[in-house]
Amino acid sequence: MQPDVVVMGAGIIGAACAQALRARGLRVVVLDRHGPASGTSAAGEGNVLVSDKEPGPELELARASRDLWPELAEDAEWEEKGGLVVATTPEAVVPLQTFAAKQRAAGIDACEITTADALTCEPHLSPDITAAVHYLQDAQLNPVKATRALLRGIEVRRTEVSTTDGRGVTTPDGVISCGAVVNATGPWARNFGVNVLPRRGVVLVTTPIPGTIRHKVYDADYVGAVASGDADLQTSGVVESTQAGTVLIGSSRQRKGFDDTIESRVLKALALKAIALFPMLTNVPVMRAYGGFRPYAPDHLPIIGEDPRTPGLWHATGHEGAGVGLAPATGRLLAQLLTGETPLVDPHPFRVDRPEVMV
């Protein structure tokens, strides 16, 4: 039977367009030439974040995505861990507090905290931190999890696409025909005709030190690293622990193509940025580094819509690191926009014919 729909890409965008498009009876098939989360998705953190989103579009959407995770994330890990977003200098103390108070007049839950206090939250956090900000929203998942809970009960095909004109796509086996395509392809997007180009990130993982790191802690620098448009290298303090007890290690963004090189001095810069943030990470271990390709939009929005040079093609893509966040919302807006229904934030500001990222 052909499909309504052929979503390519089976990560977490492709995972949750899929979802919202099956919960609205089209017959959907999704096309990842390795798999569910083999890609993008495999090599994130699991972060579920406002505290790293100025008041706009952005932060809009991911709102309406953590209303929306717990009931989804079933079996994935969810944890609703909080985030605390610290100032490691005096001069950082006034753009942290100013980044809160606008959130917070966008209705953000951002509690700035004493440097007492902080310490509280997390025991081990260096007493030389300046100011501190809780993040009651912030959470954290299983990416790989999340996926495949998304994708229960829809048909994946591990196959490749060369091309697509909105009402099928071409695959080694042959053209499969269909109402509409959804590329979710995340940093590959760019082969199917919006501007996204990979952005390499980095995290280290440590031996598993359980209960010793509460929440989802970073550099206030952080909210910049992931604003910059800067292809060279940029790493940002960022810890926090896994439900296995493993504590992960970033952050770093660099524009360099698809080389996955792992570099040395990008682990170094990871790990000093991390002690000076947890000391007693000194005498932690590491047991391994991955890396992955983040979606980079040169604009910083998602790409949610229609194609309007191709009809038929839909584009969900560009969520840079924050793909897991958004998932939800972006799966829903673009199931919605698709079968003609209300949306839930204004699609405007990540439609497909921005200057920025057509093609």
Contents of the next structure:
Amino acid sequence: MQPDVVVMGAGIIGAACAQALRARGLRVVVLDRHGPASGTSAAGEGNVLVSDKEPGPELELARASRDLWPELAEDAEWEEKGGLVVATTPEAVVPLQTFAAKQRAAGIDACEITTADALTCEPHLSPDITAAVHYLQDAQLNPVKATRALLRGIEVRRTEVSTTDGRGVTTPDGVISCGAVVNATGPWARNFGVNVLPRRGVVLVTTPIPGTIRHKVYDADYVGAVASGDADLQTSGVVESTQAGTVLIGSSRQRKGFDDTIESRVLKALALKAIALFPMLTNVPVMRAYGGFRPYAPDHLPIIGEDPRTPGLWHATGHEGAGVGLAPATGRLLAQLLTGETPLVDPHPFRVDRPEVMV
Amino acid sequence: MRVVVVGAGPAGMAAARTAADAGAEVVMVDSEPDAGGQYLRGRARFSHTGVTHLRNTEVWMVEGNTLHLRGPSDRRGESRENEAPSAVAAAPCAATATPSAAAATPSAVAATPSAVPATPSAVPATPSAVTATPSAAAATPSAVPANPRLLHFDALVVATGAYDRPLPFPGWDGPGVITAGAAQALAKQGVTLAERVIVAGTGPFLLPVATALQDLGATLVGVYEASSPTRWLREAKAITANRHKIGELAGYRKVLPRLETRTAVIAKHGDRVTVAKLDSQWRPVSHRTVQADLVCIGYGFLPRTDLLPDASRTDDFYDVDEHQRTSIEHVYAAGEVTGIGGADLAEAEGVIAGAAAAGQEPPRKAVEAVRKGRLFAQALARAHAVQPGWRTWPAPDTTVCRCEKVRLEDLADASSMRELKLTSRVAMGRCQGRICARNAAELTGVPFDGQRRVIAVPIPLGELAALPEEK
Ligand SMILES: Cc1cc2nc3c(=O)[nH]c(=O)nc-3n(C[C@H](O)[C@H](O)[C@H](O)COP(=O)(O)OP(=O)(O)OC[C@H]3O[C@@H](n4cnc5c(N)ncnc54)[C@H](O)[C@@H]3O)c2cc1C
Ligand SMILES: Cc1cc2nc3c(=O)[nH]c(=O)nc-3n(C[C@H](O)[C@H](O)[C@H](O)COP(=O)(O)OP(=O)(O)OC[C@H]3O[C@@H](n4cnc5c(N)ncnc54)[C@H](O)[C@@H]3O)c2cc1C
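Next block, the form predicted together with the partner chain, ref. the form predicted on its own:
What follows is the entire complex, opening with the chain shown before.
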């Protein structure tokens, strides 16, 4: 039987789209050349964040997603751990507080707390911090398990798509005809006509130290690095534990194509920033470093919608460093647009027909 | 020109000597206090004009034409806790026979209280080990400082050897089970491991281990070889080319009466050890119980190929050409990182790699020795290949990954190694899958891919933060 929709890519975005389409009664087949969560989604730290987004369309998508995740993230180590954003210099205090105030105005739970209170909730935090904001909505999950949870009951085939015309896809095993095609190929989405490029990120993983770090803790300069379009290396301190007790340390951003060599200067910069937040990490060994490629659009907004040039071809990609957090609302929005339902957020900012996106 | 050799086993020592004799400035780096590697440690007195030997120094990353090193003074402040992995058989550093780690590991301790006292060599940084050997230093007024953190090379020879591979069975992660390599290392230090010992696994290297243990006064309960000796009857060509190997067997005649083939340890509870007779696929066909305090296991070897994550590999061993060149420019590999064939093959490969790295044609004699040695190595790989029936040994609750305590029943369906790791946490712990990834792949049917590990040894964040800035 011919599927209604073929989803290309079994990352967290493809999985969320497939789940939402299936929930609307459509027959869905997901194709991935390396299997579920084999690309960027396995490299992510699994944060579901509202704290790092300025008021605007992406924050709206993030809030909608945050509400949907808990019931979808069954068996995916979902944890409502909260985020703690700290300033580490006197100059950074006012920008952080201004940013948090804007978010509060947009309905985000952003509580300014004293540095003493911050040290109470994170006892190993550096006493030199200058300001802190506690974000109650920030959460974390295991992105590979979450991808699998979303794909439950959905057929996933391991094959590579070479081309699509919106009415079918060509694979080495032949052509699969269908009603519509979703391009959820993450950093590789450019192969199917949208301007998505890879932005490199590296994460350090320490040996387990359970219970030492409780929240996702990051330096307020992270927001600047996320929004920047600079190709050069940018790093900021982002520190958190996983349920296994290991500590994940990010974050770096660099544009260098799909080059996956890991440079010692990146390791050094990440280590310095992490120690600035948590001096006790100095003696904790790093046992692994790995990297991934965030799929970004030049204007830093996800791409969700039908391609006006190729009817039947839909895109759901360009989520950059927030695809895990944005997945459920992306899937739902795409499915609503495809089936003609009223969308849960305004789809206009995410349309394909943007000057920087069409290639 | 500077040739850097990583590893001071038979392959690395040969590469270093040959490159130095060819006129190169040579630096040989090894994480151990003494040269010799897995097999010759303690017996090799290495000193060679033109070679600076950096002892107690780990290479943790290769970046372009620079090595990142950790010397003894970097490790000085490190607590034991950080250094010793939790369990012997799972611990790569025990398997590579570092005396310090092996002596510090709990199950060796549990096996016999007599294994506890640390010998002087177990002290991490002896003062004399901090600098290059005086003789070597005198011979070469080399530009290498005593404890460099960065080392540039014009050509690199990677000769980092291999770990022995354990196969999981109920009780393998408990006290009194260690790898054959760890046992051999302890035996070399003269540590009495236990009263009643078993050596089990596959391959000719079980015999020297058993011999060393027996020479120390242990009662050898048995040497159990899982494969059938008749497999060697098909390897006439390899045997004729390597007749001297038969001669070596004579050295182990004292343990041969204890050798049983098609036999394996498939469970250990306290001192009760279940020993099974196997069919040709290594499925148990009958079993009996024997008593032993210590079981030493080794089912072939897993190469230590972390340093070159981008080099082309087959079955995790580096691919090399007839000059021991890897797929990476100016980088050569020799010894067990390219295949398992014994110390003499490793040495011959080292000679070729050292010559080639220094820009010379390799000596004919070494080329011939490698040709013959590889015949043996290939025969060895066939005759002692791990057979799929071992997968019936572990029970659902048997630990597969010791670092993360992942049991067989925790391994979920997955289509890739990465998915398997992230859903079950297998291979995500301290050993980073060096020991368990291959076993987990075979148990689940997930294709085993050479693991990409960027950091070859765990390294404290403070050291990363203090990395020297490159100009
Ligand atoms: C270091 C790092 C940390 C991150 N941390 C976070 C975080 O904490 N929170 C967060 O929300 N986000 C985070 N992200 C971002 C997040 O990981 C991505 O936004 C998200 O994974 C993108 O998902 P995706 O499904 O679009 O892409 P992918 O997961 O890359 O999926 C695309 C899939 O398409 C397949 N594919 C590609 N081409 C083809 C083809 N031709 N045929 C068939 N299949 C194909 C690929 O095999 C792949 O599986 C992080 C990213 C990085 C790199
Ligand atoms: C239990 C056992 C018994 C054996 N018995 C015999 C026998 O009887 N006859 C025989 O011919 N062969 C025997 N062998 C095989 C023999 O040990 C090997 O053939 C030989 O040691 C391989 O030499 P190599 O130079 O390749 O590696 P190795 O001897 O393993 O040397 C590698 C060296 O590299 C160092 N190293 C690794 N990584 C790093 C790093 N990142 N930084 C710094 N240093 C590093 C290690 O510390 C080690 O010293 C036996 C092996 C084992 C395990």
